[in-house]
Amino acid sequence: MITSQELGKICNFSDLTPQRQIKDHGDNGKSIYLPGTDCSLKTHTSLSGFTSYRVGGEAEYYVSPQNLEALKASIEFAKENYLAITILGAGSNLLVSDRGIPGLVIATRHLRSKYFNPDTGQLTVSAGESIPALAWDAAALGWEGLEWAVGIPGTVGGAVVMNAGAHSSCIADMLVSAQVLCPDGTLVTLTPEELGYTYRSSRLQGGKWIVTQATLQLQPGADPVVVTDRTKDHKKHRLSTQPYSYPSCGSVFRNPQPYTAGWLIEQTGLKGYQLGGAQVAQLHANFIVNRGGAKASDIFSLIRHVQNQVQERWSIWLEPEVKMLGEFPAVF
């Protein structure tokens, strides 16, 4: 199995964040276009509209490339200006600090293409494609294997990085390969074994590699009506057991086997507990929802409160599944 160091050697990455030397790229809040592309680069862009929590400060620089050339140009801009790079997919598993994110935020949600190969039963799809939309597309064709994913509100890129899963299935079970863009501009294709998948984790987390596309193995040839009905059942189950009435990031904590995080939180008496506009959901205790007007700091403080209370009651420290970006205040 490939190590993180070996993966770094494959990608030949280097630190992109030495002392910064920002060039003048226009007025705050205005756009310029990356050289040789029609991709606009914006400054001081609020990220609250790009995350499912609907909270978060500004990106110092923000770009949303629609093709590989624009993505490479975005990375080159970051290199030239010694900017840290943050990758943003659908923003469904993120908590962005109220203080925002310095450097360049690259949103991959507009990297979109998909190809269902009837000869191999493989689906090759770009990083920005919606996971739920793919589940419905596959069902309409009578292709089995993605029914479980209909309730995961994320993109392919994010799902590959975090090994998204539900209903005892996950991306690692069906991934054939992932195409990854390295900081030096090269593309490499990696297998699930090279990605080192574990529960809700891979070697891509915390790295500087950007997933550009993935190939998934599905099973074509089934009755589309049957597969669609099964997909609908998965969707109904999610809607009946998880809170969708308020903004959230999905499950906040990883399940510490043999327990579930939701059960531990509920047994600690925290269902409905609220700090500011953030609340532990009444329907499912492993969800923290934005009841309206919440700040990222409210949600962060509530996450820490839940961790401390569960630790005190059960001697178990809940590990966040949500990824927190930016600086957050110390919570005691």
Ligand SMILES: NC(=O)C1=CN([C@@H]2O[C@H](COP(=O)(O)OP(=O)(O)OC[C@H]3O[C@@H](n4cnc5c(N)ncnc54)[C@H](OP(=O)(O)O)[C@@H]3O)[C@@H](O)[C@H]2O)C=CC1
Second form
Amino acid sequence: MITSQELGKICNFSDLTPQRQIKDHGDNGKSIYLPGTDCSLKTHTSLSGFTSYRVGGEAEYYVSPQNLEALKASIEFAKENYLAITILGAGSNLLVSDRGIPGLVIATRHLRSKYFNPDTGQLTVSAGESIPALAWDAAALGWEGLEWAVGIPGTVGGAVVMNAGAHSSCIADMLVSAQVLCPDGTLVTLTPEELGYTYRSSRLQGGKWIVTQATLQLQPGADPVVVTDRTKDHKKHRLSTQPYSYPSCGSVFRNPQPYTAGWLIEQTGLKGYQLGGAQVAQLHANFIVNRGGAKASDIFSLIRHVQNQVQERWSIWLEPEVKMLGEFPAVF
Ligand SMILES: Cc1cc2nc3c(=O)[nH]c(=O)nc-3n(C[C@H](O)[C@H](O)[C@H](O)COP(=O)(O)OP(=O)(O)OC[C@H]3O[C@@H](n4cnc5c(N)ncnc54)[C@H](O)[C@@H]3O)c2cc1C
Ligand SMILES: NC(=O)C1=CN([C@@H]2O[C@H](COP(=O)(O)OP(=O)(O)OC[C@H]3O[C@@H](n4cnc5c(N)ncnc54)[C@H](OP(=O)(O)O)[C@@H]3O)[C@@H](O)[C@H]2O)C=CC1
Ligand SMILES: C=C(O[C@H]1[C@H](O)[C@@H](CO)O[C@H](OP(=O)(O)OP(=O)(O)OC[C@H]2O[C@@H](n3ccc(=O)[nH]c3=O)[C@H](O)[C@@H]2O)[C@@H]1NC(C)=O)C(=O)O
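The block above covers the form predicted alone; next, return the form predicted together with this ligand.
Full complex below, order starting with the chain above.
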């Protein structure tokens, strides 16, 4: 097995070529067949439909491979054409720039497979499987452990990278291992220790590896009705405390212990504050929602406004949980 030290030497996917503007290929929406696969890339693909915020410009090239061979072929295409690679899951924790993303955007949400192993209580899933759907599946089988994941509209890959969590549980608590693809094409199996998990963070956030599969430890043998009821309770609690009727990315900021971002923002008087189509949600102040027609720049400006106001009032700089992709006016 490859060591963590060796892994550190492998370059990032995003380093394959420096950041540059999107090229006008004059071939909008053209398909490019990847030889030896059943997969095609598309040029100039709008990303707004692939993010929960429903904003963002185009990917210069976009592909959503359905298997490892197509994923590897997509990476080869990027290498041959000196394109930077950006990875997308379900796009539920992302703010994509209105100017789009140069290079190749690879969505992993069509990498699908799942296996609940009754002998070990382990669930082995491909990166593209939906985390809330798995929570409902596990509950129906009477397997405990994923009840918290309901209502998180992301994929397994995104959850492993973000260390998604709720109700005092998170992916790191139950991850046995993650399979990742390195830029040199090797597949490596990493333990949670190697992934350096902390609250809503992991070493995977550097863009170094693509998560292809994960194995989670669950506890089989419970009453499916009881587990399903607990899952339903979590969903009900969410729907009453978080705004699900407008597009969002979930919590915009990490909680700055010992405070919560929602409380700080509400106490700063920002609930309901609106810039363009972006608004600090009335129901939960750590959600910025798209009230209709928002641009990524509206959301970005509102994030900055909230940070500045909270800094002024509390001397605390809120760190974003949401990942910014593409070009924005300044670095956080
Ligand atoms: C209504 C709502 C509620 C939410 N509630 C919660 C919550 O309770 N708890 C919580 O933790 N989050 C929550 N979120 C945020 C979000 O759903 C999670 O962070 C989720 O895990 C992101 O998964 P994704 O597949 O959408 O990843 P994306 O948003 O697509 O990507 C997130 C990051 O992971 C990277 N990435 C994605 N897939 C891969 C992969 N296969 N390999 C390598 N890198 C990858 C991306 O490059 C990006 O940096 C919520 C979001 C919404 C919209
Ligand atoms: N505000 C935003 O930006 C966004 C919000 N969302 C919201 O996030 C929420 C995620 O909710 P969540 O329920 O966790 O996931 P979803 O409603 O997305 O459902 C995920 C999967 O679980 C299944 N499922 C849902 N409810 C049950 C149930 N009671 N029993 C068995 N299976 C069930 C669904 O099946 P089936 O398809 O048959 O219903 C689906 O396959 C949704 O309310 C969605 O609208 C999603 C994206 C963006
Ligand atoms: C939605 C996300 O995760 C959520 C996760 O769903 C929930 C449930 O476990 O707990 C975290 O929210 P949270 O800390 O805001 O939890 P909540 O229970 O809603 O609020 C915490 C405290 O803040 C207060 N609060 C919240 C919102 C608000 O507008 N005003 C306010 O004062 C609440 O009264 C409560 O005392 C996660 N957020 C972070 C940044 O850790 C996400 O990461 O995207």
